[in-house]
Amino acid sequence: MFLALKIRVSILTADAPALKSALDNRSDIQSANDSFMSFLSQPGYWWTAAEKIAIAEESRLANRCALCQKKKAALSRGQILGQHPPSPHLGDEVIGIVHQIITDQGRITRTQLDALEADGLSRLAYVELVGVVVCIFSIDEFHRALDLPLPSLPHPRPGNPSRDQPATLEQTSGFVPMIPRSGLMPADQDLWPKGFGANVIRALSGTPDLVRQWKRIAGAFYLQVEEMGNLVQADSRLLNRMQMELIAGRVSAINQCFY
C-alpha cells in the first residue's frame, strides 16, 4: 500500500488539454499500466489468472464494502460478524483479507495470517495476493486522483500456477518469507541494487515478478529505486525531491500510513 498512499494527490484543477499533454509526455506510465495488466492476465505463482483478476476486482470493491467499514470502526474486528458477497473464484477468507489490506491494513496480525495458512492460504500465496492488490490499487489511485476512468481488467488466460519459489527464502523478520538482502540468485539480480534490499521491496520477493511489476509502477508514479539516493532532483522529474517528499509525507499522514 505504501506507494499508493504516496500518490493520492489531486490535480483536478488542471484543464483537460494540459492534463492530456502531460500524460502524453509520460509514456512510461501507460507502459507500466499495460505491463501489469498483461501480467494480471496470466497464471501466477500460486493463483490462476482468473483468481488474480478476481483479487483485483475485490480490491476495487473494498472501499464501498459496508461490512469492512463496520469492522474498521469497531474496537475489535472480531466483534462484527458477517460475510462478503460471494465470488466464483475466491473464498470469503480471501475476500476478507483483500478488503482488509485496502481498508484496515494496520490491524493485520501474525495470528490472523497463521489462521489463514491453517485454512490453506500459504504465506507465499498471501505474498502474491498482496502484490496484486498493491499494484492494482496504485494504478487505480493514480486514475482516481486525476478523475480518469479506471482501466479495464484483462480477460484471464488459461493455465495453472507455476508454484515456483526462490531458493534462498528466509523468515527472520516480518510475517512472510523474504529473500535475504545478499541472497539474490543470478536470475534475480534485477530485484534491487547491491546493498539496497529495503523491506518494502523484499516483502514481495517470495514472488519475484511482483517485485518487478511494483518497481515498474513505482518508477513511473514516484521514483526509480535506483534514484532513491538522489535527494536533490531526478532528471526524469519536474518536482525536486524535497517537493516530492513533502507531498508524500502529507498524504501519508492523512492516510495514517503506519509504514
Given for the second form:
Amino acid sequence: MFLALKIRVSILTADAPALKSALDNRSDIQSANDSFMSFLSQPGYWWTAAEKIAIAEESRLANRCALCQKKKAALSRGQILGQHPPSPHLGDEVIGIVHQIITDQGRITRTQLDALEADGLSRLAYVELVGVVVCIFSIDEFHRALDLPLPSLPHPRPGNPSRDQPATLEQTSGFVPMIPRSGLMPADQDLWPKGFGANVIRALSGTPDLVRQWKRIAGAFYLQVEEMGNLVQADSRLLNRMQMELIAGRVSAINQCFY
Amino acid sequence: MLRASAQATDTHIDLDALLGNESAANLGIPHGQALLAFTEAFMSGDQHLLASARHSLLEASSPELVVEAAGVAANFQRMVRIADATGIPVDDMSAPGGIAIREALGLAAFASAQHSLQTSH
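Structure of the form predicted together with the partner chain, please, following the form predicted on its own?
Full complex below, order starting with the chain above.
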C-alpha cells in the first residue's frame, strides 16, 4: 500500500519537468505575469502601491479564511459576525470584500457596495480593487493548476494614486460605472475593438489599466479578444475551441456564473 | 460558447458535460473526459486529486496542452468574479441560443442571475 502510494507520488512528481519545459516555451504567459507584477508595484488610480499589494496579499489569504468559510456556508452572510485579521494597509470592510470576491462572489449586492461607498470606498476605487483581485487570483490559480509555486509579490514603489478617471462614464446597468460601448476616448481606443465592448470587458473600464492587464492575462491564458470570434481553433493553440469552452463552461457552472 | 463552437464545426456534443457528466464530455470533444476530470479536480481544491487528473491528461495529450488547459481554467476563475463583483447583466438576454442554454442548464437558479433577469424585465 505504502509502496504503491510512493510510486504514484513519484510518477506525479515526474510530470513537473515536462510541464515546466512547456511553460518555458510560453513567453506570452511569463510576460503577462511579469507585466501584472510590475503594474502591481506602482501606485494606482485610487490606491497606493502598498495598498494594491495588500489587496493582492488578502486575495491569497481568502481561501484559507475561517470567517469567510462560515459566511459562505451560512444562509445569510449577515448571520455570521466577526472580523478578519487586521492588515496594516486595509480596513476590515475592504478585507471583507476582497475575500468575498474570491470565496462568495455570487452574493455581492448593490446594497452592500452602497454601504461600502458610504464608508468611504468609492465605486471607482472598488473597480480597481476588483481588477487587482481577479488578476492576481487568475495568475495564482494558473500556478496552482500546474502545481507551481506562486510568484512573489513585488515591493511597492512610492507615490500617490493618480485619481484619474475616464471622461466618459455611465452607470446604466450593473453596480459600477463603465465607459459606454461607443464612448472610448482616443487614449483608450485599445480597450476593445470597435463594435465589441461586451459588458465583461467594460466592467473594469472605470480604471482602464485594469482592463489592459486582464486582457493581457486573458490573451495568454485563453484567447486574445480578436481571436474570440474564431469558434473553431486559434492558430496559436493546441486546444480547439470546443475543448476550451468545455473547461470554461464547467468552471463557470461550478462557480454558478449566470453571465 | 461550447454549443456555438460545436455548431461551427458541425460536431455533435452533449451539453450535460457542463453539468459534470464525464461520458457526455467525451462525445465529439477530443480528450473531453480527461479535460473535464482535470477541470473538476481543479475546482475541487483537492491538490492530490488535481495531481492525478493532471497526470492523466498529460498521459493522454501533451505537456503543452496541459499548460493551455490550466490557463483556460484559471482565466474563467477570473471572468466569473469580474461579472459577479460588478453585477453586469448578460449582454443580450433575447438571443435564442442563450435562452435555450439557460433553460436547459437551469441557470436561473444561480444567485447572480438576478443581475440579468431584473434588467431584462
